[in-house]
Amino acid sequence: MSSYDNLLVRSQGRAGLIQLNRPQALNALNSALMDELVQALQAFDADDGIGCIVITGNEKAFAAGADIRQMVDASVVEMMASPFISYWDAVQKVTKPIVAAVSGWCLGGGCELAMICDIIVAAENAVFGQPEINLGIIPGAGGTQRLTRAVGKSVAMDMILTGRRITAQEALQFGLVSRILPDAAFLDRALELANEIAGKAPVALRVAKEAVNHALEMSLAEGVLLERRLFNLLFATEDQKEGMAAFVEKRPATWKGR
């Protein structure tokens, strides 16, 4: 496996693990890790040894934020021009699961490195929140569109307006994570659950993960037609003639994500 300068990259059984490693900055995301993060996720997508991906930090931060070092002194057409941001569009391009794995603190762009992953887990530690307007600037990375269609718009534009952190229990209650674990067990538990949705069937999980995301940007009408169509679509496969036949014959499938 490639070794990194900011990420801590492993596998356990079918999941795959890239925890986030600058903690002398919080996880403060810049371009080395961003592009490292890039790499690692491609290379889990490519490898059939892997289903599901999870995306972590450490106890104190999933990540604090962008590096602000590397913005302060920029300009317009500097900003306009940096790729920087492209690292989040570039994560959203993975077509296997991912999982974000949030512990401490998960502001600015690690929240929204966070939201672009296919499901928030949360520690009782996790903080949340987009404090961009207290730098004069707002989310740059999806942050306003995302959060907004996470929570709502009034709790959206109460954090994104004031810097309004909220808590594991808030997140939880307003959509934004989908369950908090204990903090004493909270990896294992995070890879638990990438290995539960590994398991599945390979073909199946890509095709639903896209179907969801696509689901946040179609009419309903449009959604339930491109439903239909990957629904379909997955009686071409091998594994929908296993999955069924397992059932029928009350024993477990064996998938060959085909």
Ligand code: CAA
Given for the second form:
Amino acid sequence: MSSYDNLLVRSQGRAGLIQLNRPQALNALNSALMDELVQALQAFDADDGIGCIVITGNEKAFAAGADIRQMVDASVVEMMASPFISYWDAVQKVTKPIVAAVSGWCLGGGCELAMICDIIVAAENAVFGQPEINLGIIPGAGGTQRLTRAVGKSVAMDMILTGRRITAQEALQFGLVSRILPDAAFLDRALELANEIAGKAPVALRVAKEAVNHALEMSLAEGVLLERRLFNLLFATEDQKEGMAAFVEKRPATWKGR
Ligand code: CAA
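Okay, that one was the form predicted alone. Can I see the form predicted together with this ligand too?
Starting with the chain above, the whole complex follows.
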């Protein structure tokens, strides 16, 4: 595995772990970090030994947003030419499930990064927010769109117009996160979840992710049609035969990923 300046990367079982590692700046997402994050995600995506990826930070911060120091003097033309926003598009293209394991600050671009992931799990101390309004800007990496889809218009407006921060409990109540895991052994529990996912049939995981993500983009009729086609497609896989045979024979399935 390559070494990175702004990340710690390792695997545990079939889970690939990417830990954002700029603690001195609360993991503020500068170009160097995002560039490495995309590289690490693509490496895990291409690795048959990995079935699910976890992105996390440290106890104090998942990420406190895009790096304000890097943007403070930027002109509109520089912002338009910057590859920065395209990093989020690259994260979205990863085909394996990604779990955002959030403890501490998860603000601005940090919250946007978490929302591009497929599941967000929160430590009890996690704090989410889109505070860009306090900088004279708005979220710029999908926050106005993904937060609204996740929590509905009123809560999203409240958070984006006031910069209000919400707790892990509130995030659970609003549907932004799927579970709260205890602060003690938080990362171990997140890796357990990732390994649970990684133990499922790989092709089914991939198309399940594709189908659910399309639910945010398509009409219901188009989405149901896509789902039916993907569902039918899985009957061309050895894993479908194995999974159903294993159920009938009352034994655990052995997945081949084809
Ligand atoms: N960018 C750059 N540096 C940051 C940063 C950020 N987003 N957030 C924190 N830091 C740095 C601080 O400048 C500080 O560095 P120094 O020690 O060198 O001064 C260090 O991290 C520690 O931060 P604080 O001293 O501020 O820590 P705190 O515990 O007092 O406060 C905080 C924590 C409330 C998260 C506060 O740091 C904060 O408000 N950060 C900015 C949050 C923010 O506005 N995020 C949105 C960024 S814009 C964006 O994300 C745009 C987009 O949509 C893509």
